[in-house]
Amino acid sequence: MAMCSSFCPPQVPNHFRGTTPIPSFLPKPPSFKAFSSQTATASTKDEFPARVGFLGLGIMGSPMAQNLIKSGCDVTVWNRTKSKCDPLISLGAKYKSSPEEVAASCDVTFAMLADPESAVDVACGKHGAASGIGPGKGYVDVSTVDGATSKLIGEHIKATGALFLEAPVSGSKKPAEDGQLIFLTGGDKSLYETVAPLLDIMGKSRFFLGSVGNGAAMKLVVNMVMGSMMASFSEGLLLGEKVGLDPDVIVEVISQGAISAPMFSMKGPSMVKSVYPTAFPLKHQQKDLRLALGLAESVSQPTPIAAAANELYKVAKSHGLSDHDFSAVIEALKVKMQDPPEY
């Protein structure tokens, strides 16, 4: 839990007085609702920052970058595995061989990495984005990391004279493909306003939460709740089946009641069939629970339910389910636990 031990999210201010001047290369941002925008407003190509970089083309980054390209943005991409760039290059994206080159050639650079270590390396490591970025540019990290990591990246970026915004997303593969993500942002407000048209292409709503660290905290809270819900849902399906109830009917009943959630109705039918097409990898859910528990520890907030759920996801990982969808956590409850696996 030490990763988050020094992080305590600051209070979100009730209002904001003044903003950092917007770089001259960027157009005047469209008007937006303070703190949040529930409905994305239509944007024209002329409102976009001239050149947009995108680092990290995995299960989330690739569809997000595709939506920017399809909307007419001038996009330059990079990924550790170059072959993942090829489909985007075929759609019209440019390619650079390092994050440093992408950041140097673009006005705003987005980064979607798998974990805090990767996020720091891509931003701050050798040939990282911080080596190529500078005044008049912006860096938007949409990865899910802890607050301490987000602040560290922000400090390196701002030391170059560039602007920084954390913007982790709520949503998985399908919302990313459909442009229905929710952005939870914190950092430079003028950069938030500037990239709002781009966020509206990739998402259905966006929230400005104040200081760097608040976006990360909000995302960890959301994913902590989600992981715990899925673990409890798995227990219910297996218990019902064991006492003779039809699991398909269980899913239907839950989907019509007060505890209905899109996650249950979408994933329940495939879980009943023991099929787990990956929309959000189980290893990432367990990582987010770990980070959320670290956040909770840093402010002395008990989270026993999330802690128990985290142990279940760790069991699922130990049985080779890391790259399956996080709904595969149900398989951990089917395993006979007389001989606990070694971690």
Given for the second form:
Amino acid sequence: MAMCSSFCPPQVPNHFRGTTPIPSFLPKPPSFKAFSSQTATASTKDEFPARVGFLGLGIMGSPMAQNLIKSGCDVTVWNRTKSKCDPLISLGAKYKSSPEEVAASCDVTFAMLADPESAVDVACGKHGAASGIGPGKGYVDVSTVDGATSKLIGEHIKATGALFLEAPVSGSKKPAEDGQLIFLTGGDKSLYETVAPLLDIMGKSRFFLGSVGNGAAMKLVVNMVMGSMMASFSEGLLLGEKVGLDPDVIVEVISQGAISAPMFSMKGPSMVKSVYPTAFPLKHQQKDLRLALGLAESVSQPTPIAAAANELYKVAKSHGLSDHDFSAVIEALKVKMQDPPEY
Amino acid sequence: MEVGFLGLGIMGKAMSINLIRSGFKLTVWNRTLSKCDELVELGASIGETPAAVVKKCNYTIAMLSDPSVALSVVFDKDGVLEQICHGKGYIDMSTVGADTSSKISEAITSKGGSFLEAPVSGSKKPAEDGQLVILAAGEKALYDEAIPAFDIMGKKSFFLGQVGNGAKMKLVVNMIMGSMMNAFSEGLVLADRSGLNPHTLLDVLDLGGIANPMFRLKGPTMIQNNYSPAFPLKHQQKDMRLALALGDENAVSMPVAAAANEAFKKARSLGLGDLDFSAVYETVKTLEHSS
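Please give the corresponding structure for the form predicted together with its partner chain, as opposed to the form predicted on its own shown earlier.
Then the entire complex follows, led off by the chain already shown.
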């Protein structure tokens, strides 16, 4: 990612913008020279968001907001626990004491909350974003919620005259830190185009999928597949170990073949050692599976594999593993569970 | 040095062609003899029976479709056992499960022969491209002797210890693969039913932590309902069944694999057994209409 001196100049508008379906690979700007010439001729201050709000500074929100600040954006933050704002403030972020005030003082406000309840509360609750937002402004909810919640938030926001974009991400802690997230968006196309430069700072690619609900659905489908894959991988590691195979060799064999996935290579070694450093909390994976099962039910689709996987995450939660990495689901299959390790 | 090759199906044919092209002197056998013709054209000799092949060769590789064929090639009249002896090796690269492999191993070694199980990970294209992953276990000396052949047929070989370990490793990998194919199918159907473009789902999946060659290769053909067999569904279901049996013997909990196996069974009952295992997608799609 090229750094820039002035506030958040847009990156080279990639040639995929504005067309659907959007191909997956969006290249980063090829050279700084091209970048700055784009800056000179590109949008004026009115065309891209000068003041950016960020609500929710957890595992994901904090690095995302940091990347915006480091790229020169004018960022105002809020978090339910104020102390989480301190690292951002020391990097130059402003602070407001409610989502309402953040939304009122910014052109575009992002929200990264843990679940549907928090997302609704921050957007529509007392001193919520909807109370401070209005015409000429935009709200981009990057939380992962179900379609109905997203539509509800969207309606409240749009009722004020503001624009709304759902934009849940694929990618966890490290991709957030590295600016390598994948945005799965739906809602107001013009807001999507306005915030595209900001998405390009925080991510490596973005998709505009149409109306509100489509971004949420895509995210849930992806995480449903992921949750099932992790559960299956866990079954394989445990079966192999039980019948006398070296689990590290299992991980190596898998990495050589058709089912080799970065997730297996990255998480396998730590799972074998029964440690689960949190990149994606297990409780959120289970939330996503629950929401995906709800989506499947709403379209009358049986999903036996996802349902079986969901049960394992529920067992893991009941054993105190909610805040561990979702790879801790392997513990749910063990006869004798470890005491939840320190993380 | 003569090397024998029994079984010229989807896998065996591609593997033996690579061996011949690399200069190995091959004697081949297949139950349907006409399948040998292409190999003969490339310079292979034919053995009329498995025993005839073993008689000629220093070691003999077998690539057969399932446990019953693997056993019959060894134990039946004119089978491998009639000619195996000290100084000869038998390398079974079929996927048969630890029990069958042990049975074969005992029979071979009690006649003085040496035995190696060496099931592979990889289907038709990796076989053609010499990119298989070979999971060997058994007689180390025979493994060392076979390395030149393994290096032609595969990109990586593992020696995993005692007989049974190769078979188990293969089943573990294929169990995960079968569950993944089901999870993938559920995702494709849900995307489609939610009004999303399945091709976009493929693009998104390919960018993240769960990107893998199988999704990349099979996704587009599944969306087109093209199930030309690289790995027949009936064999995938066989592997799931064997993996579940292994779990059963060892009291290992495997609810996701059990659910996946049910989907493959359903696919077989719908007559999809000879199609590629990705045809389980059809089962996931049609569950709505099954009443």
